[in-house]
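Given as structure tokens, the chain that follows is alone and in the form predicted on its own.
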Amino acid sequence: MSGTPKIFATGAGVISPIGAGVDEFAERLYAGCRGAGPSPLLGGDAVACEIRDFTPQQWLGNKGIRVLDRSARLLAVASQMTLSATGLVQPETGEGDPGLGLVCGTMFGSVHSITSFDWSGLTDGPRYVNPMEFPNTVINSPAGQAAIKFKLRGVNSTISAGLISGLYAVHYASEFLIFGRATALLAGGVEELCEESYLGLRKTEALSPRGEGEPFGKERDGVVAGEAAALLMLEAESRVRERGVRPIAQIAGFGTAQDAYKINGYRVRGTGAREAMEQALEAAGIGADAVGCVISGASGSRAGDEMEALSLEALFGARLEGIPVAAPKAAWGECLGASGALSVLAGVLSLERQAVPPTAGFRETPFPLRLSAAPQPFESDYALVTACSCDGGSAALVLKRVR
């Protein structure tokens, strides 16, 4: 769209089960680190990409901790690093940034607090359930919790999309700086580890049994829970001018489809996600053989992987086998929510460095795609970022490199 401003990430948090920080984050995935592993958090024989030894003290300190869960901490780190990276954390005097805000994807929220708050309502009665608990039971209070925490006086919104939830996040941010109805938004997702999700998932079998996710692999069986949290700050160009910073990319084009078929299945002709696709490339003003790397979000689902190899193929034709593509679940595991900024943020660290990440303990591949269990170089300007979600959501994502 003529006149449309440009939108550019110009920072960026995280906290995930291969590192915290951008710096950590980065080098563990490029080394090909894999975050599964015997989950303490939920104990018993349970393999899970966790986040270890969370102590959200060390960025967060101590005030204000013990009112706020999983979710709501995971979100506190990750929000704390983006806006120290982006020169914006807010003075403890005064109000906060109007202008400043939040935009959190996410697919089942503090669900751990929800499900633990109303078990004790119905086992002890509601005169015995924790009233400094009730504001942890809905879906958008981990975003909450972050604004108070950190003055976010600006738009404040939860997105529940399923799997595409972080990657819807950061488009519907942007959305709201086109506008002009904020200034300045972190953008991107956050999901606990917890029994309930965990359980959800184990019992749609859509767990790995050997608790090895290998996403597109010719032995894939499953996925491997995660969690995380990842922000980007988005801002127009216009004020990324004023305030005089470098942008670490662009936002450039989004697009999104569903391709309605059962709440908890794949339809694996893929026609949804090959329409998401092709709306990204047009909204980035791109053709397909523009497109210089691929960061997918496939996770080791038999059907889900599928899926998203023919949508590929039906999107690139021929060319696909030389597009390197990189399937970075196999680090950090299916963090729902989160995933989506996740991979956000290793489309930005590929274009930086040229090279997609590892696909983490690649072996084979039955489909058409150019992957590796090592970096792998390219030269493009643009990155494709997909996400497909189990209930017919597809969304898909355009970064274009800063020079």
Second form
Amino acid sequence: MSGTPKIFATGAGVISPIGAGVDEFAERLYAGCRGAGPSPLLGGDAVACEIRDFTPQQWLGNKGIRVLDRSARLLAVASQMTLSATGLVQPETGEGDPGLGLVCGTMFGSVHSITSFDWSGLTDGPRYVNPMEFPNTVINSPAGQAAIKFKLRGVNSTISAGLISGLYAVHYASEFLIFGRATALLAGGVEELCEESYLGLRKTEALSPRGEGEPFGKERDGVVAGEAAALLMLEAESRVRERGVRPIAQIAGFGTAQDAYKINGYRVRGTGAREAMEQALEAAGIGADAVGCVISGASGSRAGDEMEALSLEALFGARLEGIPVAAPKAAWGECLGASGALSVLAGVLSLERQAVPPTAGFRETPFPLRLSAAPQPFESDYALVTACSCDGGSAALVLKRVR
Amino acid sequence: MRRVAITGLGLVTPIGAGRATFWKNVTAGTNGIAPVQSFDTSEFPVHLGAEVRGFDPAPFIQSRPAESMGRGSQLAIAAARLAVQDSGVDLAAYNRRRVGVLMGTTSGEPGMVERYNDIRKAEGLDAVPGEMMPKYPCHVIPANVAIEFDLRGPCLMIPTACAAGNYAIGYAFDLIRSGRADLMLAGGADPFSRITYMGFARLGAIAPEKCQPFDRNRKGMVPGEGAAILVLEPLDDAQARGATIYAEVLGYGVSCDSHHMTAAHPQGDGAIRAMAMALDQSGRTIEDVGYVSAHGTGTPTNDRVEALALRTLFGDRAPRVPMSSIKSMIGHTMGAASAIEAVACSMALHTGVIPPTINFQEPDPDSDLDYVPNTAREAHPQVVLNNAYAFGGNNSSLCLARPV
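In place of the form predicted on its own, output the structure of the form predicted together with its partner chain.
What follows is the whole complex; the chain from before opens it.
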């Protein structure tokens, strides 16, 4: 939209299978680290991108941790990091800024908490369920818990759109700032690993039998399940100036479309993904020729990656082979509702460093895409971040470098 | 910015499906609450629920077998079909990329979790099918609606619990007024769930005999189920096609108490801020408001705080603003509640009649306001507020007006 306030990211927080905190995350992402391995949480011979030895106390202290489930803990850690990084931790005394809020993308919420609560009623009887665990059965519980912990009194929204949730949340939050319903918003996503969602992925044959996600790879055979929480702090231009802070990137444009095809399958020759990308470019006021790099949501899914590759080809044409593309799910796996937020953070880092991160373990692709197992430099002010979901939803976001 | 009209109302509720039946029953004070039938409550201390009895999804769902999806999606598609029919829009005339669907929910498809556990208990974990992936995540509800009607624009679930319907309608309003969509189906859906029932029962929050919001002797809420979809479009388009315009969306406000996961802020801080933001965004003041659709669950605390919030914001005017709770009739339909209540608000603006709070016998001296007791009233409001509050401390207020 022209004539509307510019929205900037002024800081970030992340906890992921490849590292915690933006610095560690960036260092390991660019070093080509991969988060996949045996998963103590899932047990058996499960391979996943798990956040191993997760100790939230390291960031949150001991107070009030017990009532938080894994999703809420991950989100709280990312919130704490982002608030600290932007100097917006609310004082212990006083009420807190009513314009400070949170928009959280998630696909499953804590389906483990919900299932456990039901299981307890089923096996012990409904009179014996723990009432303290009931609040964790609402899908927006992680966002609500974070609001209580950090005095976030503004909008507290949860966004669910499958694998595009995290990207959508960043846009939704931007809109709330534009419409004047908030002054500063944490925006991103969270997803936890748990046996319930893992079983769903396994039984629908979405997982790579080899336990190796190879986004866009010739031999790709499925995804590796992952977990993470990632947030950006978003603020409008006027407030950024007023606070005298240096933004890390501008949220320049967003697009979304639905293929309305199947609930669990990609329409490989669908036009939704391309449409979403075109909308995002138009919203950013640029043409495809201005895009310097692509941070792709490709995950190792045979159909999903092909659909995305065809969409990129349709959008960029012959120029595609010259544009560095990164598919960082090679590093952190399929983090479902958190994926988009992680990708946005990778986009921010790419613009800062003028190099896209490696697609870790990349060997060979059947598509005309410039992928590499090493970082790839570029010179441009614009990054295109994409996400496609197996329910037909696609989204794209344009980030602009802040000099 | 474009003005946004509500031109189609579709819903499935414990007191009937479809705009006309619902409105006839809700203004007649029909009770939709009865002993729960969908699961055994013998081990529970309470037994009341507000179920949609005898719901047959098959006539509403044309794209796939109804069994291929959960009850939340079935209710949502039924509501959507009724809404599209009611609006008289010809979907074929639209660029599908500019038609979308936005839903709210508390639990999405909890039936999938219940089935997961039932099978796990009976046959072991290995026997559990993979439907947790394609049928459970709450965004499948709008995605199923999108497939049914071939809607290719924005498709999103906003699971902000019991305030979710307002969030969805509000964001659909944003999409249309800013020009990014030309037609939106927006609302909420929640199926009856033993998980929800068990939780509220354990909290001691379910009424043992009847739901009587704002009454001095109120003893709790009653969990319910349902779905509602509203058709939103630019006011200019609605006028051009000669549509019935039930109401205009003026704006909305949201806030978070950041106080407690299940209990409202004792002074109604967030509720007050949400109403104030809704009025401010709508360019209206408390003087304009002719009706408030209360969250009004029937629990002692919720209703007290809600009355206090109205009193604080509206001051001396509070006792002169009618505020009713249709949850007295249809129970608390969770994420569908504020969407169903938005339908009631639209019809109140359209017909001039305000639905009552039934089972109201004795005023509460602590919270003595005008709750439209027991009988619908002709009041011809011009501007209404639809309030909804939720777990997580979420508050939402949607401001609708009679189109002029």
